[in-house]
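As structure tokens, one chain now follows by itself in the form predicted on its own.
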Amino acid sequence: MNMTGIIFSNIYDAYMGDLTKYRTLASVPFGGRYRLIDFVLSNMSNSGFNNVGIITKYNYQSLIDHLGSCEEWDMSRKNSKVFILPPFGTGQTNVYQGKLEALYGAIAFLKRTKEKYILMSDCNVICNIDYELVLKEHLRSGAQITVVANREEPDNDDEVRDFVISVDDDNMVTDIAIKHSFTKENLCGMGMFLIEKNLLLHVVEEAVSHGRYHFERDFVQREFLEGSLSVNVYEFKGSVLRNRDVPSYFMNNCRMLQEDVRRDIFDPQNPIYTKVRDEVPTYYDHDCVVKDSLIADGCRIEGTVTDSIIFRNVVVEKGAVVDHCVVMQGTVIHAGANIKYTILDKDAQITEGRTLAGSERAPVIIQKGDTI
């Protein structure tokens, strides 16, 4: 595989509120038993990657116990390793802005890299993509660089993409905009491009250089728009859940019960990877109520539980109602609660006979630790 992949794990961490207090982005809790990165890497290593930089800003520390050595990912051997990069590495004294001054950080790191290519992505948008086919397309092209993209419809006139992409009947690009409204006919990037390195190792020099560090706006968007810069799409097909904000991570965990968005994404052929944990499994007892639910193991059910996300240990005592949650590891909600969208962080408790009502729109928050 002639591509390096470069991950970015705390872009979006100001959006997600609470879930990133004490964690950045790429290992925040989803699906079950999954961490938000285990997407990208496991597409990336499905797709025959050897070199995979994960570039981070701060709270990187759970990150660093979720990856351990990278084996369930198998990079950990001698010629496929997952590299931690963190800030500072080239000696500046500010936390970087922006992906440029980020891949300036990392640029050591891109500098030995032997593939010619470089596959970047941001860490919050799931899907499960075979970066082959973006290569081959972007060899297809001649085009100095390929966004990943896809289709969507918007909920409603006043919802914003951050990078909408307008073509014309030849699906040649016509137009760039940033943080802008969309429609069924544009292409909405999903955060993935692919450059030539010897091209981004100039353009990172020469953007830090003008004080310029946001990669779509200052780079892609205004070079296309000055004419010196050819931009290629590829336009994803397949399932995409992009974890923007609270709202959008808790309707997208309720997505993962739709059995279509469950195949599509979790494909046997390329199989999403994910920190192995052998525990007991889980024990229902006869006088629980289970429905429409993905529960992990080693769980204790003795409540009700409809439509909700369960991750691994979490306790649900008799007479407890979950509804519309995402319950994560460790969790006990007491006999006699009642939790309806509600999103519990990491060993937090409900106490016996609360009541925490949300909205799919405004899930409750309830962080890590907490009893309540």
The other form holds:
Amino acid sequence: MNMTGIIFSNIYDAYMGDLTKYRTLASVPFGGRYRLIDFVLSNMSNSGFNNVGIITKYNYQSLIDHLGSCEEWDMSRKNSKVFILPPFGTGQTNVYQGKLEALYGAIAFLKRTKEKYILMSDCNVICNIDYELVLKEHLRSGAQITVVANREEPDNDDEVRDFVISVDDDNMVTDIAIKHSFTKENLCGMGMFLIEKNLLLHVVEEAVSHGRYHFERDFVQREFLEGSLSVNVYEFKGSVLRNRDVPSYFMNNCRMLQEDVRRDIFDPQNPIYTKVRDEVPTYYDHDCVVKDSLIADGCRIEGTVTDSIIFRNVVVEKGAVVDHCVVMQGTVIHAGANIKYTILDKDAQITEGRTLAGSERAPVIIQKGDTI
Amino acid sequence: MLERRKECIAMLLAGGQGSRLKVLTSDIAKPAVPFGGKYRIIDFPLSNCVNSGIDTVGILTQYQPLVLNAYVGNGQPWGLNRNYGGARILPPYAQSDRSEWYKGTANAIYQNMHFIDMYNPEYVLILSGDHIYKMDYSKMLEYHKEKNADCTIAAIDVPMEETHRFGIINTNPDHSIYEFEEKPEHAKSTNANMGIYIFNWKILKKYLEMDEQDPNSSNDFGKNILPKLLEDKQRMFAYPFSGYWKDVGTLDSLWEANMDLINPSVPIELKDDDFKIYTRNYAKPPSFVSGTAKIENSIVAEGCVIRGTVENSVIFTGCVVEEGAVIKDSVIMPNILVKQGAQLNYTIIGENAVIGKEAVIGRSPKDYAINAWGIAVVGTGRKIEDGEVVAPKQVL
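Please give the other form, namely the form predicted together with its partner chain, since only the form predicted on its own has been shown so far.
Let us now look at the entire complex, which starts with that chain.
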């Protein structure tokens, strides 16, 4: 394996509202038993990475707890490791503002790595991807940087993507736009970049000394438009779930209820790993009703659950109705409560007979540990 | 002289075939048989050890050890991957002057005396991989020390009418043992031997060596070692245990023990954060329950897709139940595909089996005379054709 992985755990924290109040974006729960970082880290493990650095900024205690020694990802071996890289703050410097600065804080780690290439990824985008294929494509293209991207159709005209690429008929990049509208003709960057290590080190040092910190805007876009950087696109064709904000996070959880999406993301050949909690299997009581839902281990379902994602160790008592909800670990929905379009963070309690209703575009969020 | 020592280590007898489990153990040893949705039988003694503070477990394997060896691995799922101690698989091995299989339970320990001596323990806990129960062995060890015993045997109170199925231990009021009765017709007491022993290692070692010299011995703990200790008036005590304890050595008892998990009147609670049962995990997604599914009074592990009807059943990890399939009062082991319209009643289906469309397996006992009926069993990896019928009591 000739790639080192770099994962940015905090970059999109600000868009996720209360879900990132006490945790990094990387440790936001997703899909019934996972956290967002599980997907990118499993992809790296399944692609054969031996060396992964996770760059953190703040609130990373839950992330460290979740990852432990990384043995669940098979990354706790003599020759295969995960390094958590907290901000390298000295007396004069603040925590970083962008990826280039963040990478500067991790420069000692980067210099030490033996691998020739660096695969950088955010953790807000969920997919099941083989990075070996990205490297192959990168080498074939001879470009200086490869961007992983996919094609999407916007739901409405004012929808934007962070990194919109225009290509010509031969798939050569003609333009790069940051936070821009897009069509099916464009490719949308998935926050994953492949670049040679020595080039990245040079870029990071240059950028920081010139006060530039935004990797996509201040480096990729700027140098591409100046004609000094060759950019290649790797088009990914599997399912891609982008968690851009709370509504999209909610929608993406619901998309896990579609069979084709699950088949893509949970490829049996390339499993998604997560922290093992040794919960018992879930018990379904007499008279419970469960329809079109994902249910993790350790739950007790006595009431009605429809179109919902139920994480580990959740209790839905008799007569309770849970419809279009994301219910995180350890939450209890007491008898007769009725909740719709709600995200219940960990260990919340919905007391007897309560009614809560959000909407598809504006789901209600109940914060971690709250009692309603 | 070894400087470092362990106070107590466990030796787990896991070499038995479990021939009464028939097709379920044709390729795997009994302790590796799946149980309770996501576990295997051996998870119970291993988790008990870890929850009791015992971090060194020798696992004696002999019959079809491949699955069991792979399953235990380095002991990591149970926290038994230790620098000093941990889980160790101990198969029979060739020695300079002879090579032999384990002749009996006592001989299996005898052949591994060097392993035990490596840890130079004060006490040795002998366990078997045949039972489902939760027990804190550290309390039994405390009891053993309190009684200043040479050997302590865990005993459970069984109904008088079942005493003929067990080894019965007769004790004095102070719980000291004065007699063993093997499957007696008319038992004097109802204390059944649970097959869980704590020995002072020095004493056990002496008796294992003596037993090995006896050509007439069948090298068995129950038949030879324990009676000999009693004959020599060693201090032997029964440790009274109360709680759920079930032998899963037959198809009927294995089915019943699984059903106990969905019977609220049976006192076995696996969900207990202070005494978890650990198991090897396989990175499966949560289970998907579709709009056509109906699940009632059942447990379903992760990685399943349920589109049919499931009632009073235990569905293990990674099963697929297609639309229109109906599963009632059954034990469906890991990674089984039940196709459309199949009807399963009172069955055990072995790992990785495929049940064809409209197949009919087993029947409810209510239409049958008591002797004509039994659990229908489909063996590990077996493929049942579309429309095939498997009668009750049939074992395929």
